[in-house]
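What follows is a single chain, given as structure tokens, in the form predicted on its own.
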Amino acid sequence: MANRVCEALGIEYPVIQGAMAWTSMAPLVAAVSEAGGLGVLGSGFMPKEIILGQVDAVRKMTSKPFAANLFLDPGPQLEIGTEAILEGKVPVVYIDSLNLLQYDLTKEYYDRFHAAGCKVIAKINYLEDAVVAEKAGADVIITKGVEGGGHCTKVSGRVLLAEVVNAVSTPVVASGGIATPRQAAGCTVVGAEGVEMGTAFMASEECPVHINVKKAIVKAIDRDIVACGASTGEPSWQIRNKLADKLLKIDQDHPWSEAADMIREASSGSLRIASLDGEVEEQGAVMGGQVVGLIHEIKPVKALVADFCKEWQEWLSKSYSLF
């Protein structure tokens, strides 16, 4: 039986690389797509000219489908990203949201992208978001669990996946805390038709982040991941270091009305400092997810796509019985 995620997106393997700001750039995106998965530009907060430049760079490295992401939240950046994706004729748009989806806005943008020939992926945080996304016409739905890196969500990935596959008929991709084929097989049993991985791809050979970031991910264990910036309303997971300890202490020692601005100031530029400069101890933020404890080596992208899916299928072919 054909895989519906692959059919919808025009890819060979049902593996989607997560959209990571200033991390999932052209070299990684092109490598994932060229390997048969779906590479995704972390373009949600990029200026239009940078998005278009990254789109051109991807096309020079692969002719296969790829995606660019944006956040479906009203404001100037939504239109900036939309214009860039439409002008660049990106084949797949990967639409994130920080807030609950509103049907009218969702339908408006899905229709604009579909009219331009784009496939639409909806990355959702709650069951009701999945219902709205399906009604608005999403081609694929990604369920992001609390385990996933970057911005923290609230629902366990396995719980959210089980809720969503019972409620929608759209193909569903599991996301959050996945790095091994055995986990992917478990998600398939629950009902997922694909998986998304972010932190695992951060530790790939082709990811254009500093080697120190990759080493930090490989070195980290599960309890090294902490949620920073609760006072901002948009906390994010990162590997514990001196910056993370500073951010946690700000939230602990100050009223949140004051702490939020202090957090933003203290963390400004921290992702760039880690990703580009390689400073991961004092001021840089490595935004890995809880899955770091399952990542033990830096691998080529092929091992996370084609080889991953081969082993995934092997796990599904095993015979299991409770009695």
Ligand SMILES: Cc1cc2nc3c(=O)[nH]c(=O)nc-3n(C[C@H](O)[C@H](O)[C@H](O)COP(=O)(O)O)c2cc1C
Contents of the next structure:
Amino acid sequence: MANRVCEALGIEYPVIQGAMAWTSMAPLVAAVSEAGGLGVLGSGFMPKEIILGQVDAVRKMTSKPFAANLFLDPGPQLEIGTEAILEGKVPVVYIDSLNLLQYDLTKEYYDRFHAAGCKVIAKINYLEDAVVAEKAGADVIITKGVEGGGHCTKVSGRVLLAEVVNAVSTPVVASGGIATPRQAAGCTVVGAEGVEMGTAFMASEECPVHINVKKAIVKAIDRDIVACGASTGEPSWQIRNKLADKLLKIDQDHPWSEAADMIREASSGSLRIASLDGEVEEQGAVMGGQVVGLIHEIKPVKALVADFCKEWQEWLSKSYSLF
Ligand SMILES: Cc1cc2nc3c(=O)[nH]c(=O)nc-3n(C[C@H](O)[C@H](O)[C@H](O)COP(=O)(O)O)c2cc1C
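Starting from the form predicted on its own above, please write out the structure of the form predicted in complex with this ligand.
Whole complex next, starting from this chain.
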């Protein structure tokens, strides 16, 4: 039976590698797409020249479809990213928002991408955004639950997926806290036609982050993950270390009007310090999601795409019975 996510995106396996700022760079994106899934450039905050350079780099490594990330939030970056993705003729745009989607703006941008022949993935955190995304013409909807790496949201992945599949007819991809084929099989039963993984791909062999970041993910357990930066309005999950403790203390000890700037200052460059320099104890931020407890080894991308789907299908072929 044909899989609608694969058909919509022109891919072989319904596995999407989540966009990860300054982490899902060309080598990972190309590896995932080449393996038959969909690689997504973490281009949401990148200047135009860097996006175009990354797009070129991906094309040198694969001729298969891939995507680039754009945040649908008004501001200069929206136009910078849109121009780069259109100019680079990226086959799929992966759009999310740090705020609730506004229908008119959403429709305007989806139409611009569709007019250029670009497929649109909407990554959403709330049911009402899924409804707006479908009305505006999204080709695929990803439901990202609170447990997923990156920015913390509110609704659990289990609840969000069940709500969204009941409300839309667009193919839905489950995301947040997924790292095993058996979980993916559970999502299929609920109604998902694909899965997205971020943290699991961050710990893959092909991800171009420092080995210490991958080892930190493998070593961490579920309760090591803490939400940092609540006062900024955009808290993100991090593996607990000295920096995370410092950020948590700032929010605890200061009025949030002051804490937000202190957090920004204390965490400035922290992703780079971990990802490039490999310093993951004191000042570097390792932004893994709660799923770290299910990640026990550094795997090649293939194991997270073709091998993953083979086992996923095997789980679906088993017959379960409650009585
Ligand atoms: C280090 C890191 C950076 C991320 N950066 C972004 C980003 O720039 N844009 C975005 O849409 N999502 C971002 N995310 C979220 C992922 O795309 C994906 O939705 C999430 O990781 C899925 O949950 P999981 O980590 O439990 O698999 C990031 C996630 C991580 C772990």
